[in-house]
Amino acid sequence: MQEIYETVVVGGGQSALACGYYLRRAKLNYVMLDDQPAPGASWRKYWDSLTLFSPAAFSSLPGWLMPESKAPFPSREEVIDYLTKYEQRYEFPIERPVQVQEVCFRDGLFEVRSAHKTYLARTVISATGTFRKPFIPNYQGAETFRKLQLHSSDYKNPEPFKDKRVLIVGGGNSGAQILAEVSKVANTTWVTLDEVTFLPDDVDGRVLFDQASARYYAMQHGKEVNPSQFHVGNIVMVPAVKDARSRGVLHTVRPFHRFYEDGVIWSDGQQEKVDAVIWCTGFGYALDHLDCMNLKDQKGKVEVEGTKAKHQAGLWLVGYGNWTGFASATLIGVGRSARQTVAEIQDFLKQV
């Protein structure tokens, strides 16, 4: 007879690993399904120079601290190495590459289907993140633009843009960091919906997490929160961004009106030739594998209570953003959501 797992975890990134840590401690019979050929998940696909915003000691998964970095913030390669060794340390039962095509619920069990195998489980944790759902806004004339367009998820390094005219679109940290290095080799314009704000130089991800935590717990206990107690800003001044500021390139303009064949048309009607557009415009939620259960709303979310799906017993979602647990899309924050999720799964399994 086919094995029935107590839990199947869909995903192999940081959120899945944090869940795996607590599933292992709970001694549940589980398997993790990762669609990537090697550990590291989306970190293997990020651009070469990407770093964390926090020191290593404040960027760790539950149970094992990330080793100290050679630089103020861990590099992409150091994060991949840490995630790889974390897997090895705890000997998680991970199968890869397994691309989960759909998760359905029939006759009291979840059927987790890939191209070559169907896994049966009493509960499922969806931990697929957002990287496979890049978002590009719909601009008029985009289909007529004859030059290069790519999302930040496909960006690797600035070399292909040397001596070109490049628009970098998006007001988050990815936009700031990619602008910082592309501007060294290309003529760049940073396009954002609104004027961006920069955090003080001494504020990193650790400080932001501590402040966000304080605000979160104050709200949880019904206390009044004074926004002036918290730093206002959204761009972390990592070394590369500080360097861009010193070169005078760290400024933004408002969005263009539309594309034409060789460039863009600005709101004042001026045409400008452009060689490439890099979209740093974020991601949606990689939840297509749940379509069989018809749970997603118009924004692509699944209604949850904490991390537990509200309209499908036995399903939990971890790591997609604050709507699936406070700071659950961060290395330091996902442990809390993972611990609570596994505790709820244990209680659920006692009742079925």
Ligand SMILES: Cc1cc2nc3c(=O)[nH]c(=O)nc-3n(C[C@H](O)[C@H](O)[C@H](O)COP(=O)(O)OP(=O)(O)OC[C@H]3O[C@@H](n4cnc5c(N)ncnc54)[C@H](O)[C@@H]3O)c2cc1C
The other form holds:
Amino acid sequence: MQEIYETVVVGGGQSALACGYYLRRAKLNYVMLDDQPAPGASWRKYWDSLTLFSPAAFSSLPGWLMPESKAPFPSREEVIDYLTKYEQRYEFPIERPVQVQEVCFRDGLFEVRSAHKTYLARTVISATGTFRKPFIPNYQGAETFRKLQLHSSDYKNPEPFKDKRVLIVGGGNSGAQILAEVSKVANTTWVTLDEVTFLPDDVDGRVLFDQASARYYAMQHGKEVNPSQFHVGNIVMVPAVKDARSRGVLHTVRPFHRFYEDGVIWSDGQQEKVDAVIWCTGFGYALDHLDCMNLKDQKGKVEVEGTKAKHQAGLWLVGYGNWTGFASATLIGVGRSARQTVAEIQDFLKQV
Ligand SMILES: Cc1cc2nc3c(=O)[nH]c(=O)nc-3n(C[C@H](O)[C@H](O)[C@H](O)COP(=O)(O)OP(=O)(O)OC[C@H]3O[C@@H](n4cnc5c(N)ncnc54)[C@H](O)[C@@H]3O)c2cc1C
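Return the form predicted together with this ligand of this protein as a structure block, the form predicted on its own having already been given.
Now the complete complex, all chains and molecules, led by this one.
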């Protein structure tokens, strides 16, 4: 007889681990399937110099605080180390590398298929993140451009751009941070849809999270919600970005009109040669494995109530952004979504 798990978690990043913490505490029979060869998930793939935008204590998963960093903001390596030790501490049943190709629902059970095995489960948590789905906007002539185009998900360090003419496209924190280091070795222009807003120097992820939490609780309790003073999309003045400001490179221009073979044509018709474009234009959702259930809308999202799929009993989605739980795409925020998810799974399993 093939084993039937109470829960299969697809993914092995921070969202999956937060769920694992509560699944373990609830003593459920579960397994986690991650396609990476080692712990760390998308943090393994980020660029070399990336640091968090909050101090360690404000970047922790449930149960165990991230150890303090010597630097004001922990590095990418410190996050990977924390996730690795977190997995070891709780001895999660993680199988690696296992890529889930599809999750289908048949005869009251989920069939979670990888290339070598099909896992059967009463419930499934999808925690596959966004990193697999880099988003690049459509620009006319992009296919004719003969030079380098790279999404931030493939960017590692500024070395390949030395002495080049580089456009950095996208007005978020990735754009600001990549511009900050590439501008040290290359001639850069930062292209954004609108002017970007920089946060005050003393406002970091911790302040953003506190402010957003206060608004969230006010909304939950029907209280008056004050307008946000600071927005999560605004640029956090991490040390590298402050340094870029002091070098005078932290300014933006509006988008170019189209590409040609060797560069871009700006909206005033001026043609300019460029060597590379780095797209810091964000991500969609890595949900292809759910296609078999036909649940996705045009934006690639699944309709949810909290984290529970509205049109498929037994399926939960954790960590993809505010639409699957307030601040659920952050280390500190995902614990709340995970706790609620596992409580709902326990209730669900009592009924089936
Ligand atoms: C530039 C940048 C800076 C950031 N800074 C911060 C910060 O300072 N603080 C903070 O809290 N957050 C930050 N984030 C956000 C955070 O890194 C992500 O939101 C987070 O990694 C999401 O975790 P996750 O577990 O949901 O997804 P992931 O970390 O992407 O993990 C998903 C895992 O599932 C695997 N997977 C995907 N599909 C399958 C499949 N079909 N089968 C099996 N496995 C699969 C993936 O390979 C991966 O291992 C930042 C993000 C970026 C891009």
